[in-house]
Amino acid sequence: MKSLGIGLIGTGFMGKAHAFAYRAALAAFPDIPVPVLRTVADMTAAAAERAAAQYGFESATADWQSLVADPKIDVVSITTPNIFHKEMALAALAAGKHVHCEKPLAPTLAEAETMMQAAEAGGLVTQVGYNYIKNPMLKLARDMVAAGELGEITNFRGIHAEDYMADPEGLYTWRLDPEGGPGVVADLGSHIIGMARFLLGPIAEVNADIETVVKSRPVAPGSTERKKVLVDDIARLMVRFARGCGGSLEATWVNSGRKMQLAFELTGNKGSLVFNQEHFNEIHYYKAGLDPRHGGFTRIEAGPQHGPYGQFCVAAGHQLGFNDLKTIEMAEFLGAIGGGAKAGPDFREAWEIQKVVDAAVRASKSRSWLKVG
């Protein structure tokens, strides 16, 4: 089986969960091409070289234009700050290199279309980290609303949030720098939104309320200092997809409580589907028409029968976990390589995405509905 050597940019929590995937993805899909983890950059020689000892990584470095420029590496993964996606991955790109990037792809959709054309005219394999819809009861969910067993959709209600953000004295971090981008509304937003597409296809229009809660952070702990918060907290979307139908999305990162509520409920006229991430072993049907003495929502359990769930398991009810996710997505990702499957979501699929929260934000400072695009 061809070998691919891969390069890693970044060793936070994104990196930690690339690096696992590539170690365990073989060994659930032993029909793809064998990632050698070859290269871990981050931002100082002593973090990379932590990382490569434990990730087993072959070496490390401070520099990740050389990471780029290995002749050894043929597959390079971004999990760095959204503001530093672009530049790595152009170069990359342009070294020939297939690229993983996190999300969201980048600060505008201006950019995030440059990333694009790049990729698609150096015919490379991409694929960003929306690695939420790889859940085998997502597909499953795709797959049923594909076949008509939920009829005509008649409305979509989604949700992303999070509470990392909650505490009005929590710091000023990267992810409210505005030359990164948006808020809450690419950080979280883009999560729901490309789920939302996944399951019934493109949002043709827009209308949006987005709105910052924390006006300003302190810049270091213990500081007096603050600096204003330029970015959203909140942000309320009203959708109108193009398969005729609406909706509403929701991405919030200061919901006290709320760890991982990624949720949706999709209604169609012959039945609805429910599903929350903070259960994703599990999804809830509901088929109109039954005898109403013993009708409702009935919870089907993920299992072997919902496939790639039988590559970690033999055993239903045993449920995936997050890293299982991100291990199908680089499974998938390092099949396409390997001339399998298009997998995705692309760099054209994430620009799509970037395109509604793009529209969202200035649909918000309008206050009208905007198209998409």
The other form holds:
There are 4 protein chains.
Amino acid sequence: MKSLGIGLIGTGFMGKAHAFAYRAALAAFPDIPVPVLRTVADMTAAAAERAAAQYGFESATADWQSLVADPKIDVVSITTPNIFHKEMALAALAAGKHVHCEKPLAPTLAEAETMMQAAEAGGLVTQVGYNYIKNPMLKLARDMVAAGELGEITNFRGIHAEDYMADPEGLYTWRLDPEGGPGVVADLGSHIIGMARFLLGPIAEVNADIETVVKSRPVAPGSTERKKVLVDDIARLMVRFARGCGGSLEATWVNSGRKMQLAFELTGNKGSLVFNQEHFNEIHYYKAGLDPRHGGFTRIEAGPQHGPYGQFCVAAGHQLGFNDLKTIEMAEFLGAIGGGAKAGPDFREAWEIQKVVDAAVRASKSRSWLKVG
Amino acid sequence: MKSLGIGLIGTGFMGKAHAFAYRAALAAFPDIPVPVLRTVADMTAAAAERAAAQYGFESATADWQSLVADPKIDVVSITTPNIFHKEMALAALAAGKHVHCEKPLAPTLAEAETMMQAAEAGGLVTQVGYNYIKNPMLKLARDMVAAGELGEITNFRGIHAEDYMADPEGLYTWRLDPEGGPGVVADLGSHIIGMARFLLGPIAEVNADIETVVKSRPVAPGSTERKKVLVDDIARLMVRFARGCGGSLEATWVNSGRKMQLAFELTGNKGSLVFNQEHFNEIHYYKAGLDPRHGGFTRIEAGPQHGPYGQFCVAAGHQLGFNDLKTIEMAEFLGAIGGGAKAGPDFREAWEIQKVVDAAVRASKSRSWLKVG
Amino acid sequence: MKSLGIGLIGTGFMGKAHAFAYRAALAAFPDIPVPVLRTVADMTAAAAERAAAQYGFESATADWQSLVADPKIDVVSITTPNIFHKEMALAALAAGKHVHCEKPLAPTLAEAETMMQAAEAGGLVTQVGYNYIKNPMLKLARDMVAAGELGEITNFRGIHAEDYMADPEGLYTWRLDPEGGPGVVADLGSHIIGMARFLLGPIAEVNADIETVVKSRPVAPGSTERKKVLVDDIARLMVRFARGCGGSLEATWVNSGRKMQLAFELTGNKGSLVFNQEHFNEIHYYKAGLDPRHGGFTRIEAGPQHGPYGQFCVAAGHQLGFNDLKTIEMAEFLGAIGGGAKAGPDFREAWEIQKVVDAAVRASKSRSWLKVG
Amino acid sequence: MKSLGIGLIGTGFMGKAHAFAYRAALAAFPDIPVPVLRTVADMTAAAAERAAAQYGFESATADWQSLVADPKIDVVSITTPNIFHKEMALAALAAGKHVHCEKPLAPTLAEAETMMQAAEAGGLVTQVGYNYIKNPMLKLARDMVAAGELGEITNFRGIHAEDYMADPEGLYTWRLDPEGGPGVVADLGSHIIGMARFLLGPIAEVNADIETVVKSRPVAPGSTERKKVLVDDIARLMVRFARGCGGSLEATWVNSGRKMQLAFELTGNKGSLVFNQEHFNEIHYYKAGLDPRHGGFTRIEAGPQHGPYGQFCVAAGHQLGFNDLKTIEMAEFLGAIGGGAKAGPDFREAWEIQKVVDAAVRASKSRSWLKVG
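Now the other one: the form predicted in complex with a further copy of the same chain, given that the block above is the form predicted alone.
What follows is the whole complex; the chain from before opens it.
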């Protein structure tokens, strides 16, 4: 099996997740190209070297451009803040590398489009870090929808709620810089939009109510100086899918108490599915028309019958973790580079997601329904 | 303690619930006026007589007008389909009776307004059957909001989903007659609108996407003849509360598998509350700012510390049932007639709820935000 | 339909529940004899009169013997502390009354046997207040076991845990008086024993570890005087059922945080059932052998398809409350007196339950397995 | 930082888990010795070579003795069936290797003791695969018990129920060979015994009811030949802890529908903890004495405040998976070899666990309480 040289840019939250995933991918998926951890880049040489030792990269650098140019590197992972995505991705694509980039793809729709076009022009494989849909239970859900097991789909109610910005005295951080694009509608909203698309296909129209509830935040601990917040904290969307059904989506990062409420209820006229990332190794399924004495929602626990769970564990109920989802994501990406099944979401799909984000922002401003794209 | 003569019109689903409630009210709330079950009316004398025997009414009639005119009757309960509410309520009010009417108050906003005006002109006590807010856990929620225990409220996400119309081959019934008003947005939507108002006060603006997903239904079992459905099956609302925060509301009667998902998540910057009628003897509360090692949502189980639970049982965790909520509702109504605390929701509040329903219907048609009222 | 004169002794926690139930029984079950609330007795005439007014009894007395002797009374409900059960029940039976007595039947097995013999000698209908098994979901469970839907039963794990004695500084109360019989093994243990018997039939052998964890308690608020506790706080049982399978039962009233954890998991080789009184309007059912992609425990919500739920409400998911269980209990009792289906648990069944309690206490002392009875 | 050469024997369920864990350990715990994957052994050279390629070992062998003798190997992981543990572990210890061995340590208590003695005589670091207690939520639980946050502990109710042997027509497998030791009481029972000891310390006395419910099984698919089952399917234990409190433990591998119900409720007089491996990234905590209006069980979700969760992810609620628990286990083991904190459970602790298993088996046979050890 051929091997692929890996370069990783960024070693924070997502950088670590990529490193774990590249290290685990082959052990779980023995048929993919062998990932060889070549180089890791960070802001300082010291940080990069620390990461190289910890994650097993052969070398470290503070110069991401040299990483991108390195002929031993075939694949570049970009895990820096959004604001850097375009420059890095375009450089990597120009150097002929396959690129994995964290989500959302770029601060603006136009930048995302540029990136998508560069990727497609170069014929390179890309992927964007919408990791939650790599869950075997989500694949099950999509398969059930596609097979008609839920009948005609009539409604989708989705949410991504967390609370990392809920404290009104929480500091002003880089996440709030409007140069990086919208707020929660892009950061978390893109996850639930991507999940809705994964399950039900394109969103055709959107209306939205997007707002900032914490109007200003302290600039530093203990400081009385506050900076005005220009990005959104809560986004409520009404959507119409191209397939004909409607739905509602919500994203909030001020939902006190919620750490990972990425959840949906999907209803068809023959059944329903209920999912919550808080317990992501299960999904609840209602099948219409059964004996009413025994009917109800069934809690389906993930097991090897739900691929690719079995790549990690042969016994049901043992559970995957967040980093395992990331491993599936990376393995699919590497497999696709190696000529296997097309993975995703690629830059085009990420651009499609961003179209919905963009339309929602504009719909909220114009207080009207807008067509997407 | 004085007594009140009770007349009940209708003996179906809600008629039975009223009868249970009137029989139990005094046992739970010994300080209210004594309800004396005088007369029950139904479509036929036989049905009325059967109900009288079963529920303990002194007499039965097929003539609701005679019931309304009976001087021994002080209170009239109306549990017939919406389409009859106005005529019956106006007659009862004209006869000087206090009136309890099931929800929604009337098919149209204009009719509801007429009823409200008649009640207020007569100085009579009215109540409308929004029973779910009689739950001690909902009273707790409202008290917590009012006391500022959740801080500044930032979001409300509410839903009322059931599945009694989910089967696309389910028959065309009186519920689908457009003469009776809108569909699910009135039938179930009014419950979640009323609950939102109960907790957070007036809704100032609304936008909505309201749709019919089952376009036609058989007119009779086995019939190939189908009748076009003109009322809605799913209603999705975005709302702005007068207090400043936003929210989303949804009502659907085609949500396969859901029997009673009347649920909300209410978020403030100091905490959150999560409620679901599926487990209505509990509410989940997150309090911000506690030791993160031990923090999380707390499941609060109803007990005598949550009034008026203790009127039914002195021990926590034993649980109230649906009919107990109805008993609280009736006891508060009778108490108010007897000069006790004002209960509710009265005709005015029901009219306010109906304004939101009405605005949502118009907003969906015009595809635009509308002010309520 | 004939009527039955009701006399109620005791107006506390259970007295109130009986009163509610007698008032509601006919409304839910129109075919039973009409209960006529004749007389209520309590320690003082004032208390009895207050109760009579509140619950609608025709008369009140502080002399339970006169109640028992009253020829207008056909049925006597005994809701006083255990220590009084035998004297009252024997008097009522001697006067030819049908008797409902709260559980456990008596402080000792010998007393329970005397009561059982008196009832059977007189040919009178008796019932004992094991209300939790009146739940439609429990009837469903029993029917499923009996029909073999779970296959051969292999295990039963049951518990009744509450926390009303958990505070070690809680006062010494009448519940702790050893004259009243054992502690939690009788008070709560009898519920889970009765439930196990209801579902699976007789318990043949038992071993147990029964202990007192709070060794002494204050005699009064603020007092430094403490009284030694002689009854048990926790009982752990291993049991063998006559049908051949084994199980474990536990009862505790010092389980901090638990208000009503009356729960079981019942396993057969074709399926399992999981129940918890904390959410008693549902039961979870696993059926073996189905498509593993969709398999799992199904949450069955109570509805009119689960009799006698429909006597209270025609729509699923609305939920019964504790007092409704008591209503079913009383209606079945009155129905049996009227010649309908034999209800239960009667004094014989309560005596059988008490045999298990008695054997458990002796097994714990002798630290050995004992045959029951 | 020094490095450690790793040799792995066995590449099945647990072999894979070890491989994942060794690959991930350093990325999560950068301060431990660097694990260098030297050699993997399996029954055939082909299987071993496949595993070497997949997991990144430098070499492969079908000769575990050569692996054990290899001077480049410092650490040996044994993941073969129990029946081989002793021979392999003794050989590895004799060669001066640190040894990780899967659980249970050996078929018999005597063999386990021999292994423990060999390890201690050699001054080598050992560990046994009781992975579930590596969960950050279990560490939190132990810390809370140790700090007295639950007050005096009064009860422990534990269970490990799965269903992989529930089908009575499931085949006779090596797990049922009595040469490998007892059945479920060793296989799953050792997990819940180990967890109880981890939280509450030594178990002093035990009584048990251990039984075989599927008496015979087919020897091959479609065969009518059946083999008698000599090991147990269900074990119910009553235990007394050395600290003074009592408890109950249960293990079953015939619990239809359960995939991973490794669960406990632990009660003290100041609070309770409820845990279930089915949702192992959370634990439920009740603290006594708080405002009853708001009191109840709090669902604590794992986050970086619960070490070592933060080694895997900086954000709360993202969840660890089963393989992450194994990674913690291996990292602690390697860290201990490198001179860091003593990890565990070592061979001594595994022997202590096995003493309880052994005592339970004997207690069940003698139908009496037995002292452990």
